[in-house]
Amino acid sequence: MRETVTNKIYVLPENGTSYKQLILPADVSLQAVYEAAEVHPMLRESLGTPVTWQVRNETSVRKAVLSPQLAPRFVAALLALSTVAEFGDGEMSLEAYLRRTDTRPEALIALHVPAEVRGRVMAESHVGRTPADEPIVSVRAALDVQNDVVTQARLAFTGAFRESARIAAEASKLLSGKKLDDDTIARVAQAVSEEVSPPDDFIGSEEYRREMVKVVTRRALEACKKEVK
């Protein structure tokens, strides 16, 4: 287990890996995350409007993880970026932690977020009523690409599952080992729209949310495609 400073956001240097790691101590506020120069733009964007500075000041990283509905896009960004949760007695992926149905470790110490990953392209897309409202559906995509082929893909949604934020597993399966071409993008968008289990409420019906999942998935993957070099 790595030694963690518990009151300061910082970046660990490369140490036998192909990337650095951003360390978000559990006790720091979301406002500190939002203001930190070291924080990835995807994380900063996820804490912008409609999340207010009051909410950011009152909510710690720990509280955001334990109550994802407070800042769902932030949690989705963490999931897309393959975040690892550090506890007093070990580590596990944030995705595995959020999906556990048995007793969860209580002593969350910090989140470890891979940073400056070589070959990684990222994009965000959302639909909403107004810029001041939480999006009806949103996605954050992080794709690792080598020689024009996707080696790993993570698409994290809000408003598309019963959970506040969740990875779409089907997207990773369909994108892995493929080139990011128009046909692949169309198949992934359709598959994800069939995988999701969206809520049906006054903000958006289940049918509408499924259709918007297709739209935001396609937009995000098309944006990633433009970034592939």
The other form holds:
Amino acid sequence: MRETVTNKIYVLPENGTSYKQLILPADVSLQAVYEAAEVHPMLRESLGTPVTWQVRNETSVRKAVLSPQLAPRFVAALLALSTVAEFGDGEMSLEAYLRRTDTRPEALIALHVPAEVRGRVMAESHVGRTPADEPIVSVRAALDVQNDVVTQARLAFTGAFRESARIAAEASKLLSGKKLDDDTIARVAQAVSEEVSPPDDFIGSEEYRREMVKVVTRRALEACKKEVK
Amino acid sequence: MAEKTNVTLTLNNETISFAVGEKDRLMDVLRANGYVSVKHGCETGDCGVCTVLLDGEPVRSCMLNAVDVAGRSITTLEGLSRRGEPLHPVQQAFADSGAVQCGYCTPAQMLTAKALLDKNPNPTEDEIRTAMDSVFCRCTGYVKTVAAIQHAGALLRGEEATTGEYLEIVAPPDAKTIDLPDIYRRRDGGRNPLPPLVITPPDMPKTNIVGKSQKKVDTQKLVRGYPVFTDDVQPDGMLYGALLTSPHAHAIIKNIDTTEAKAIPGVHAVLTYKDIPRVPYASGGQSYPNPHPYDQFSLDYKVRHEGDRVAIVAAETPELAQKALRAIKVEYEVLPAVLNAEDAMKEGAPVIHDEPDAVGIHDAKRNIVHRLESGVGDVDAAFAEADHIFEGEYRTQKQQHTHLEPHVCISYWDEDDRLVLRSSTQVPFHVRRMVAPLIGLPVKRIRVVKPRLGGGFGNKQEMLLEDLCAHLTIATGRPVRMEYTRKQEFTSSRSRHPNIIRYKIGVKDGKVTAADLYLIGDTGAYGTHGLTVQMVGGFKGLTLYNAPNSRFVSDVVYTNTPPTGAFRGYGATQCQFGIEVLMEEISEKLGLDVVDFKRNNWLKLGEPMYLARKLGEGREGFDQMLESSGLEQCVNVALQATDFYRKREAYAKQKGTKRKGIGMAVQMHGSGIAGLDMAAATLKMNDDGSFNLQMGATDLGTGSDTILAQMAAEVLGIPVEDLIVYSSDTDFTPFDTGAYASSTTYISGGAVRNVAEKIKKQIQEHAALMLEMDNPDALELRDRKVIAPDGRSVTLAEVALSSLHQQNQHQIMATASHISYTSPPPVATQFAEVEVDTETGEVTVERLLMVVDAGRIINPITAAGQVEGGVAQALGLARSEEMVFDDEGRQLTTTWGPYHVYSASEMPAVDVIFVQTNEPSGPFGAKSISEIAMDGVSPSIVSAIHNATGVWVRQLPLTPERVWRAIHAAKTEDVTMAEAVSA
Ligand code: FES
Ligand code: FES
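What I would like now is the form predicted together with its partner chain, since the data block earlier showed the form predicted on its own; can you produce it?
Everything in the complex follows now, all chains and molecules, and the chain you saw is the first one.
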């Protein structure tokens, strides 16, 4: 029996933030996420083409998380936004949840997308065969910046690891405590290209993907830098 | 028997219950219960043509189990308006806007549009495009789809709105500038659909019905989702056929055991090569005698590509058929495979056709099917005298048609023990003749019926399922249905020939005086269209610039990949890609303006086409001359509409990583095969003055039924709705070679014009009798009447009643045929505007403008639809579509995901301008339109990329990585020109 896809999203009010904490029940449809006014644009954008309206209607958040190849950019956006998975036995970061091998589909209850931290900057960059094709590589970056210094960074990629969506953990760490200057950006872009383990196929060779990972990381971080200013 | 549950739901506002199995897909349940507007296009959830509304939201019915929608509300197209009711505004808008071509995607598109407009009554163009990303259309390029939804929105909002129109301006062919309406300059950079613009010379003869945007004669049934496609009507007692295909690229079937499969209850036949006669044949639907080689057998002991035929079964249900396939035990001896043409020709390469009984292979040991050598003039002397000699090599890839309706065939015995094949074919008459020897029946015991086609683009010019289906009906005595899966469309049907195109061009005093083309054509595992595609490629690729000294050499080569075949463009697309890029490379090298250089050299009015006699299609051709050409005006209009020179200059100076580029190409095609294609049409008058128009021509969605009816209506002075159009059925319609080679408007149109003239004469004669006149020729047919010079008249209904029941009783009826010994080329120019990201190699195509001379445009809306759809397919060829194989020959691109076709939201602006000429040999001055749109997109994009970046990319598709590598290589060493062009 297929699960029923429902359409309720819970928003927890928190003062002083632009985007409030969001609870995405596991059985909510991706279309409901796409349409919800409270959803951060980065999440919404990640559910656009090539994820189609039909797919969004038929796919629950649970299914999207458990089969990340269905909407990899959405999962990457959730990872970048430090999403927490609530399941039968408790809570853990979505990143850790995705790594678990004993994941039972029905155990996932909801995703908690934390409220936006003051000073957070976010950006997306990708390279694709055509504008509406699944990108060859893409990055979603979420950086928390206090007094020009990055306090936490999360760079989530598609097309760069064997997994459909994954955080470049080491390179993300490199950003912490740093000013977002050109030198840091270049070093992080280089570090990402060394950290990734991209597929090698006709859509993009490993060499090309590594190079493109550098380009999209640099572009996303440069966009973040502009925001900080 | 699987257990059934009763599921109750609301279907089109009525409560309804179905008994369904737990795994029954909603799509199958709906179709089995008569809701056949719900279409099937794939097994992987990619195409969206099965879309229905679930509680008002679009979902793919193939991805849902019927049990899961219990208690929910489903809407199918049948629910939008019932028979006899007015159309829903969305249906009306699709019908009026020309958004319906083959109509296979149309129900899903309209339901998605309805859902969008219910939510958002006034969507932006971008919102419409994004919503439509969920339903593929392979015919339209989405231009008219967007226009239809915009129009539907306006209708639903109660606004006054018009649609389905075109603009016309009159201008002499030699006008230096044209008063071009500003919208065609696209100064806003947008991509909102524009009406086609028709530029007409002042002396063009006036017409009443021809040349107007007549609504398509088949639109109503398509927008209502009536059962018009092959699979929409199924005979009682039908069995489900299925095909076991090879998992290996090259293998011998050492042993095949069907015992277990045959023992499954409900399985009625399991056939292998041991069970049917071994008759060599060629599957390409071509005129008698089919060109060699005859290298196929309905079932064989050897497989030569992944997806090749191994065995067939017929069973009571699709599930049982699949179970039977799984139960067949095949022991293969796997052989080494060769996957590209250059390797296949090498000494020691695996021999693909070593069977002794194949007929007509040039050199089987080297996998060379054909070696073609032809030429005119003294090429070597011309090269010796040339000021400059340039050489360039270009490569094109294997492209799949991906029509939304798969190949499907239903066979059965009729009450006279004749075998009926109801098939989605472009060539019903060829199929009847070709299938006869394979199944051991005479032609007279076979009837082929072609219902509505859900697209074909050349792929249904092959006999792919008909022989197998027939064998199963003969074996079981029962009706049998066979349909390719989407994966089988990729692995077992046909595709565009990948080509290696090597040109050598000699230039003297700015003129191309010598041309040498060596073409390697990869025909895949079987020869089918190998000969003719390369001949057409050679002819068109050498005639566009028509050097008096030309040589054509081609090797057509087997590989262990799925066979190639006919695909819109048919070799001309590949060769014109090569010559157009090379001509621009030469102009750059010589410091000449590219337009001037091409203009100085392209085929001119009154010029003989030097290779026309030498390079016919599969045989010697006929001498031909260019008798109409608006190419000069096409290019002038495009230069104006794009502000080409200003942009070209500015773009060449750009710095930075995002760079614009503008490029151009010119192209020519043909109108049917000279001296070979023949069509016939029959007209029969009815009691009320209406007519049956029966044609062998097959409308694949192109609108040919409509334009042919327009031609008949023009001659007979009646509206198109007075014609009952029927095509095609080998029992009831006269012969036509079929819908291919851009022949329908020109050849079938000639037949329709001829028969209409005959009928006109019969009507005049009978009316003269009624009016007691002795000069029938003086009678005019107009407004459903026959009018005498003195003002007296009789209606056509009166003529019909009189001739059938009263005076000189006889049936006013005639059949006429048409053949032409010339194939007048439509000519065109394609302009492309792009943005290139020099860091990533991404190319965003922003605008594609095609200005085309297709002679008289019989119907501007359907003609524009042909161009827009062709341009979209050509864009896929240029940018993303490629069939890719692993080292063992297994295809990696058997779904629409990795094999990416352009969707609605990413299409650039696609604009169409017609420059009309009056082709003296064409019906009403018409030439063809359907294929030429394929030819110019790739070279014009390469030209634009070069304008943006300074690099040449000589291999398709223009993927980001390929462009990035070209840019990268140019940065590290200056190879821009030196690599492929040497002076
Ligand atoms: S998506 Fe349902 S048939 Fe293709
Ligand atoms: S009209 Fe859309 S697929 Fe043919």
